[in-house]
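First, one chain by itself: the form predicted alone, in structure tokens.
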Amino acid sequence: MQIMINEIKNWIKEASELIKKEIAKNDMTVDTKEGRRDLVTNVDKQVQDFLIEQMNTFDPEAKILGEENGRDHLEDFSGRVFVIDPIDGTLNFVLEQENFCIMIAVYEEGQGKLGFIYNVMEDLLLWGGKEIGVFINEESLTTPPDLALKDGLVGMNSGMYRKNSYNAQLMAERSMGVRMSGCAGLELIDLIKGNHNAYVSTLAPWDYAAGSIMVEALGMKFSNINGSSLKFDGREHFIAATPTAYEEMMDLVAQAKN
């Protein structure tokens, strides 16, 4: 696991800095998939590539789900699977430049087993598992908190808040203040590092892999909205939080949809 450990972590670093290489060249190609703010850049692409080549290499046997390239499908997950979002927040990274990451998430039959998220404009890696515990960098991190609902602030979709989906606006008046950054991976971060007491959205599988890995390792509770296990194909409605207010939300949840 130590080799694979710092294998990863030397193909975050070597992706971060082609970004920040094509970043400085200021010619990046942007195209739009589902809508105009569905957004995919030739440098998701080209990090989602040169991840996978290195993957590859690594472990010729393993599977690979990522978000681009006609790679966001897999039947099933035996084996090693590894888990790619080149650059989570494109939006962000087209028109802010920073506020963005770098995902890779480790399956193993099925099982979470490692997961990163690098900001890469802040350079800070969250990163751990079950097995070893959660790092920030290379510093240990402990289980936060577990704040209710009211006592802490809430990661949110925007789109989910606007429509009021499951009581969103309602979760929101009932904590201390509601987030939105646009970035699946810096609120996860927010809630690994106890900044956050909760997190709901509607999200792909590269974007809750590798957070949900460490969520969990930390004792926290996630699922979709339902309170059933992610499916790993496909958007769906997910939910994370202190035990506590996980909670309070699935009941906020249960009552919209009476």
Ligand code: IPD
Contents of the next structure:
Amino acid sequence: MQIMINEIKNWIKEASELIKKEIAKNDMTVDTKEGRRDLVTNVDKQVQDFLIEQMNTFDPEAKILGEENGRDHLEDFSGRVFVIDPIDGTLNFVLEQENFCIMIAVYEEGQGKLGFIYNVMEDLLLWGGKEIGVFINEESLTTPPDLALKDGLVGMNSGMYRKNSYNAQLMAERSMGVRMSGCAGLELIDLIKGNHNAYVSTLAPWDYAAGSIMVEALGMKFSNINGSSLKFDGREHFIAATPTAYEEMMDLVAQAKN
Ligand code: IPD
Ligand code: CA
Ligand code: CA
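Could you present the same protein in the form predicted in complex with D-MYO-inositol-1-phosphate, rather than the form predicted alone shown above?
And the full complex, kicking off with our chain again.
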């Protein structure tokens, strides 16, 4: 496992250099996917192609699920699976050139083994899993305190808050405050570090894969909004929190009218 960890760290480092070079060139191509806010750039595609090339060389048998270039669906999760979000927070990447992440997850026989979330411009890597623990750069992280909803900050998807989906506004009201970064990776970093005590959003597999492996490794909880396992196929509502905040939020979900 150590060899794979070192490899993945090197791929992430190289991918981040590629991104920084592209930012400096300042001639990105930006396209929309499913709406005017759903962006993809030539850099997202290039980074994913680079990562896939490295993964194929490292383990030609491994399967790959990635957001871009038609790799967004996988039938068979047997063996080793790499899950890639080449740039998480593309809207931030385009408009701010910061507050975006590279995310990679490794599954073996359907079990989450390793997660990596790299905040590129801050040079901050969260990585780890159940067997090895969770680290921020090279420093080991401990399980954050099991804060109740009222005692911490909740990361939330702005659309869910606006529409009050699943009682999102009441979750916000009961907490110390709401934070919205536009980047699932950053929200999950904040939960894993203990800066926030919950995160609720609507996410695709590459948005939640790496973070949920580390959330679980630290004894926190995650599921889809009904409390079931995530499907790893298409978007669904995602909730992750400290055990106490998770139960409180699920109660609010159960009481919701929409
Ligand atoms: C998006 C971001 C955002 C989340 C969206 C994701 P992308 O990822 O993580 O925070 O609310 O659901 O799609 O498209 O920038 O990789
Ligand atoms: Ca994403
Ligand atoms: Ca992305």
